[in-house]
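Only one chain is shown below, in structure tokens, and it's the form predicted on its own.
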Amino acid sequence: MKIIVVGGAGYIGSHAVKQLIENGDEVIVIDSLETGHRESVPQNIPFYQVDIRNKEALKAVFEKETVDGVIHFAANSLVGESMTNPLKYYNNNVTGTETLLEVLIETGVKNIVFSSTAATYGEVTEMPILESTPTSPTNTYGETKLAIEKMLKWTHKAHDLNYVCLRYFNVAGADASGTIGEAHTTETHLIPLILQVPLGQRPHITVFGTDYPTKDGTCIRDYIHITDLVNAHILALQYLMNGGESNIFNLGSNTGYSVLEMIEAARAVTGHPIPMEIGERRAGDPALLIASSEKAKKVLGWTPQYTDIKYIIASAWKWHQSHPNGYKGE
């Protein structure tokens, strides 16, 4: 296949590069680096520094380089900053999501895989959460997502253009080779803010309430390796190719770990005490978050590899322990 993977320099799009490339499929990227790290994807793959929003350039992308299908990952994605930023969410990632489309449907592609979001459904009592789940986002980040997916839904309808949305769960780790991994300037991943405490970038983790309806009154929450998650997305477009209808998928790992579950795990894993205290609870924190994975395996064939929390935390330590900065510097 040849492939383009937009935002191919962030976190999930440049482990989906390397996976890509390793199966012998044809990459190319398009990334504005906003967010993205130009280190994290290989030199000697086509890589376009564009905005989404920007059609002129993006469009002469898609005429140079004629592609099977499209991967994105494109969007800003911290929920906080959603909240008090929204049109910045809507910009790019609904208006930018809509140029791409526009683009997609002027140069001929027909399928395309989104990364979608759990943020879609909101609070939920149900577990586990079914895409049949009634879907009703409490942060502008899973409404912008939301609003995509019904775009792309419409766009099937009048253009033929074809869709997997996957919604996603937790994402955590590394690749096996600890040569790329998860790098944000504004860290809000549990995962990597419990390991800069044995890094010596914190003093300590702070649990955001004690008192949830769970087995150790902390939130319980549906973890997915990297890797699991990438070869989902590959999946999604291989099925895309071989005909498949245009359709929506839960991506976890049907099991939850809650946040003093995750501490302990980190402990064993780095040998670090990773003292921690006690804080409020942070508003909109759904006390439990698990997936239900079975049409993603029923559907696509998807079976996840690598569900272990203790890998998870170590394929990300491997990382952070040789990346403790990042990107930065190389």
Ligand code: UFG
Given for the second form:
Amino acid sequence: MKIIVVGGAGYIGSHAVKQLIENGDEVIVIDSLETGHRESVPQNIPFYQVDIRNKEALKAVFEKETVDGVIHFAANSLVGESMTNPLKYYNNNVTGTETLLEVLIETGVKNIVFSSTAATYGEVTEMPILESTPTSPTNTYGETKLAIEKMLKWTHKAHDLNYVCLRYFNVAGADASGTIGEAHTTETHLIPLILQVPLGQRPHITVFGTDYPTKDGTCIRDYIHITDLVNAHILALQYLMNGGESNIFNLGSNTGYSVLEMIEAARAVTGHPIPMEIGERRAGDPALLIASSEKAKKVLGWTPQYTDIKYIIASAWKWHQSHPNGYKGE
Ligand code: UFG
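The form predicted together with the ligand is what I need now, so please give it after the form predicted on its own.
Next comes the full complex, this chain leading.
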């Protein structure tokens, strides 16, 4: 396959690029480098530093490169920031994707795999979450991703453009090589923050709330390894190229771990006591989020392999230990 990966220099995008190359696919990367890292993408493949809102520059790339499909990761993705600066999210995520879709239609690209999120569901009481569970986002980030899903639905009805939306649960871990991984300037995710303690970068991890209606009072999440997640994108693209109908799939491991269980597992992996403090609830955090990924397994033939939480944390630990400051200094 010849693929353009939009947002290919981000955490998830860079893992997709690596896996596609290893599979023998031809890969072209577009990234604005607003939050991505040039160092996370091999130097020997075509790379275009283009913002998806810049239609002229974007179209020039698609006119030069004829591809079988697009995987679209480019977005702002901080839930907290999306609440204080909602228009930034509408502008980059929604307007940016609208521009991308115009270019795809004008240049005849027929297949797109889109990076969506469990944040499209909002507060859900019945677990596990199915694709048919009603969507009601509780933050702007999830709302913009849902708006894009709907934009894809209507665009597909009017034009010859097929899509798969993949709703991610908690993506974690790093490639087994330890050469690429999660490196955000503003880090908000649990596993990298826990690992900053054994790295000596923070004195303790703060647990956001212990009064949730869960077994130990802390929030439960469904963690999915990045390699499994990326595999689903490749299967989704093959599915579209084989004539599969436009669709939406959850990507999770169908298993939930509490914040306390995650800290305990990180202690076992790192051999560090990882002191913790109990803090207030973080606004907008649902108590429980667990996916049913049966549909992706059935329709795409997806089989997650790295479901052991200790492996997930160990792969992140390998990356953070060898790159304590992310890509800085590479
Ligand atoms: N947490 C802590 N302490 C911290 C950081 C996180 O206790 O220092 C807790 C959170 O309260 C939450 C859990 O750890 O209960 C996981 O938090 P993350 O920030 O790692 O992940 P979220 O579940 O909040 O967010 C993830 C994705 C988002 C997506 C969301 C959908 O990262 O992109 O799921 O619900 F929008």
